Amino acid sequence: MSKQLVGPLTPVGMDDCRVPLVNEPLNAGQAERLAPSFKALGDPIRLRLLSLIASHQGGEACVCDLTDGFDVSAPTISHHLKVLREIGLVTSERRGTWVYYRAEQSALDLLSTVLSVPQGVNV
């Protein structure tokens, strides 16, 4: 897999990935399509940003509300938000001078399904 993130993670073309990996092994194609999203979440700043956005009141967060909790520059935060947006984990909408971010529920549902362990399954 290249160092560049590919994507976005969209429900279209991902139906065959909606199986918990404890039920059956991923094939090469499924792994190739899912890996960029997990790679994006492998960065602690991006993981925290996604968590802040997803848990924010109203389900969306202004970029102005996201930068205070990090010891990195605003351009670095913007870069990480761009990666999350390009991979399909968040969407954004410009309102005046601010950009608002919302977690993409279908993408989170897909990744949750892949990592889920159904009741009664021992791993």
Given for the second form:
There are 2 protein chains.
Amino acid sequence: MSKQLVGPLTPVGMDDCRVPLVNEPLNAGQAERLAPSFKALGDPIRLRLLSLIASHQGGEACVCDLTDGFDVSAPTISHHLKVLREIGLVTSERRGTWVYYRAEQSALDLLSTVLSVPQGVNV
Amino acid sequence: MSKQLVGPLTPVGMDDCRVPLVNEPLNAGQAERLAPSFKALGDPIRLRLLSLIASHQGGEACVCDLTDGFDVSAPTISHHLKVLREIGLVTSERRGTWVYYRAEQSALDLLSTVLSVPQGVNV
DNA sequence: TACCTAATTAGATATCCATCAAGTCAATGA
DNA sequence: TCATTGACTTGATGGATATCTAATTAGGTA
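Having seen the form predicted alone, please provide the structure of the form predicted together with another copy of the chain.
Starting with the chain above, the whole complex follows.
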């Protein structure tokens, strides 16, 4: 099995959501499943955390790598990481003393697709 | 001037934000300018409204086309449209009795790019 | 003018959420 | 066993927000 032939996995419960919203109207169910993910991205600290994790060497980052550079307390960082984790944008794993977070690229890719504007739409 | 050669315009104040967040960490300023747009998308009614507008025949929709199919009052729809408009995801124009909303594709495209996962990132 | 419809604004309210201090849990090492 | 460090949970609080009803603005028409 060659990995590069495998397409992006769809996060659970999102099977029918991988469609550009400019193509056809989202139905109520799709909108209610997608909105919480965008809401999770709707905080500047969470956006930066996600970007730090996703762009970090090796595709993962230790919490200890994330707390610097923010003007909020450690519990607040922890809270935001929990929000990202519960919505499925990141996963976490404890290894010894440290906890590592990894971005869920399939979830990002799905949201990117929803917002994408295919060439020639509504021209 | 041939229109198809013109790339997507960048919404004002977002010039340096059209970068995938998996490429490098967003700085605080970028995150603070991007987050409100995602927050605006973080409500299922607004997501559906945007999708209805963006996918509508001609790329625009009258408010009167938008109020059906929602379980909320007209002022609530109006409130959500205002949020989308103030963040720059849609524009509006009155024509006679009716007000028409149009999706700002460049804004959608920018957000899609921010969430996109370019091939080969962190492999 | 008076009236009707479309859409928004104003004001009130209930709920949600970001934040912090304090406390707790987990792993490591003296 | 105790102390230390990393990370999270709990509980409280102030501010934001989604929603409604009522009132208002704007355009069209008799």
